[in-house]
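This document starts with one chain, in the form predicted on its own, laid out as structure tokens.
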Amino acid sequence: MSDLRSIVIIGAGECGICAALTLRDEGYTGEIALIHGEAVEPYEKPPLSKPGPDGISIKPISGTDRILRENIAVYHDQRVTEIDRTIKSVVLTNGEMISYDRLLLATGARPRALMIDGREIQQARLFRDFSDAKAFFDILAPDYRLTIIGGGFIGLELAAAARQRQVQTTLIESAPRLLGRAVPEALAARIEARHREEQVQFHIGQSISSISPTRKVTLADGTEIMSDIILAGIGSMPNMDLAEQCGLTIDNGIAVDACFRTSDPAIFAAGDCCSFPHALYGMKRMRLESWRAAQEQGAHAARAIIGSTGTYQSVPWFWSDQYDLTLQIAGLPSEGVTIVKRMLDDKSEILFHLDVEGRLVGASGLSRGNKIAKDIRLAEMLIAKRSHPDHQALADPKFNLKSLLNA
């Protein structure tokens, strides 16, 4: 840690501020210059599109507080523009050049544009940032007509909100169901049962064949659909445009390896740009995108760049409220075979997913309210001790689940 006298971090969010707090935790003492691409604090993104009555606010990333007491240097509303790896420096979009001798890319991912026939749909907004969601909620009133491209979670989140606000809404997902990259087949269901009673409209299965200047949605078979907003939510990008332009190792987002570690040793890169090799899952590699993994990923970024050899094995999870509805997911589902059911009354029920040797690897679980949050905590941690629970067990609502920790 000695030889290390300035490490610049590049972006603001909870990867970036999380890793910068770190540093300053384990002791690190020299120069940091967090890079902060908009002019308003860092803030919480989660929380945009689960607005309250109130509409839109910014809600501050927690710590945030601290990093001027640390003597965290921020450099608001600046974007970089440029890494030269050779003198190891970057240049901001003012003209401003800063050295590091270890670099963090904490760049996040945005929103995949809607592309009719390779041309990008302007009439279709997208939701990536506090100045987005302002603009998104400000003008929805009762009784205009949203379109929402894409049942993935933003989608769905953002009819529920907008459904609250009695706004006529409508959903169009191409493939055969909602959610199908990331949520048992059972658990969608339910939950497009819940929109539904909210008088969501569905179109499943659809693709979009042409949008009109006047937000005519027109879908293959015919059906055309009147809408005064439309919004895509059809996925992410990880932001790696300045990882390319000088060169670094890309594969499915930022490549680095289980300490964080980019293809050039002094760059390192966490939260939603990278993909990494999991330990708890074979050292597949992927590509995570949720508010805990961005934590966890920048405060193990930071202890990586100071010294630290310890691999990353932190569990992966994600929760969604919608109306009444939280889900919650720990691990990877999808990588089970087997599916054992738990149900801990007729509303909420947790599903455990088993891989062909019996291991856990995944858990989730739906409730009204939050009545599965300690069975889905305590299954995380049988995830990260890579147990074989008894099915059994994990099927019966009256079994403390944390007995099994000490099998």
Contents of the next structure:
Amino acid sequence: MSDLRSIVIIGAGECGICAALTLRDEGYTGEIALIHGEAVEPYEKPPLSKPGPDGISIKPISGTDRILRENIAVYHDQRVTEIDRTIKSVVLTNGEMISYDRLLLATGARPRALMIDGREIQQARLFRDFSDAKAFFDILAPDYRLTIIGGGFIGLELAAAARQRQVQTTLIESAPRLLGRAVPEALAARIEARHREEQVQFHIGQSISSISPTRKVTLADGTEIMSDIILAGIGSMPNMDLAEQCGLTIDNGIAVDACFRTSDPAIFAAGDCCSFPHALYGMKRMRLESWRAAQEQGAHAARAIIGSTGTYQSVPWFWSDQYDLTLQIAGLPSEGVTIVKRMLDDKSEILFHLDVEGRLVGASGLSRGNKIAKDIRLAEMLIAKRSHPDHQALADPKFNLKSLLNA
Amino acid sequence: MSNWIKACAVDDIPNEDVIRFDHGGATYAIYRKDDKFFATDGLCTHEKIHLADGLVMDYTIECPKHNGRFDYRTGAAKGAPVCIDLKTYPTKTEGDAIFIDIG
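Could you please show the structure of the form predicted together with the partner chain, as a counterpart to the form predicted on its own just displayed?
To see the whole picture, the full complex is given below, headed by that same chain.
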């Protein structure tokens, strides 16, 4: 660590903030420059699509107050325009040049724009940052007609928020069902049913043939949907332009090793922008977009920067809130071949996903309120331990899963 | 000033677990570790989520929503995303009943 005097972090989301604070926690005393692309203080993104009745507000990332005390230089409203790997420096939009001994790319992801026939559809808003969220909720008025394109988490959470504001809401998904491979079909069906109860109109398995300048959406089957607002939530793309420009290896994101080091030993990447080999899943390369993964990877990368050689092992985890429903998923359900179901009550269920050898590789839970949270957390620990739990124990809601941890 | 309120029975809380107790418009979380009992505010300091749905491991309660962790003996926040400590309350056992002092 002693030869490190300057660390530059590009991106002040969960990942970048967590990395900066971890460097200090681990005793690094040199310079830290944190490049933040926005003028507002670093903020949490999950609440943007789950606003309360009072609407959108900035919720600062936990620990942001420490940034000031810890002698971390934050460059607000600045982007990096160029990375020069030969002289190890970055150039900001204001022309300033900052040298680095180690560089961390925590550049996140951006929403995929809606394209029809090779043309970007400008009428479809995108949703990622505070300004997107503020603009969207500011104009959303009762009895407006909202058309959401994409039945993933963003689309569904915004549908729920819109219905809570009495907005007429239609959701179009081109795949045969909602939420794709990330969520088991049985839970996706319950989520869909909950939205139907709230009068969300669905067009599932339908592609869009055109969108008029006056926001009339025409589906492949000829259905026409008149809209006051159109929002596309059709996935995101890693922000890797800088990495591409300076010639780093790319593979579904900025390619890093299990310590988040890129193809340049002085440059690391973590969070939504990178793909990494996951030790828990046979070093399968993956890119995770989640709040907790961003924090954990930022922290891991920070420790690697100052010399730790540990392999990243964290269990993927994320959640979604829609109406009174909470969904939590630990691990990777799609890696399982067998499902064991545990009913906590008639509205709260957990699906355990086991691979061919009976190893627990994922758990997905859906409940009103947070009833499933305890068992999902225990499942996460069992996944981390590479456990092969007994099916009957998993299925029996009276069996305390905590006792399996010591088995 | 003391204000002891009867919260629950000893057997209402499984060992190394937590239950919710509501009183006078406020909500509390009451914990058991072997024959010792502890009480804190019921809502996480991060996003006001009921902690009683969270997992207890040893002396740590973890918020069911975003995994904020607290030591329930002292209320101390144990890292991101929580940085504000939980308020704690004295407890006492009389016979089968657990009382908390909400002051």
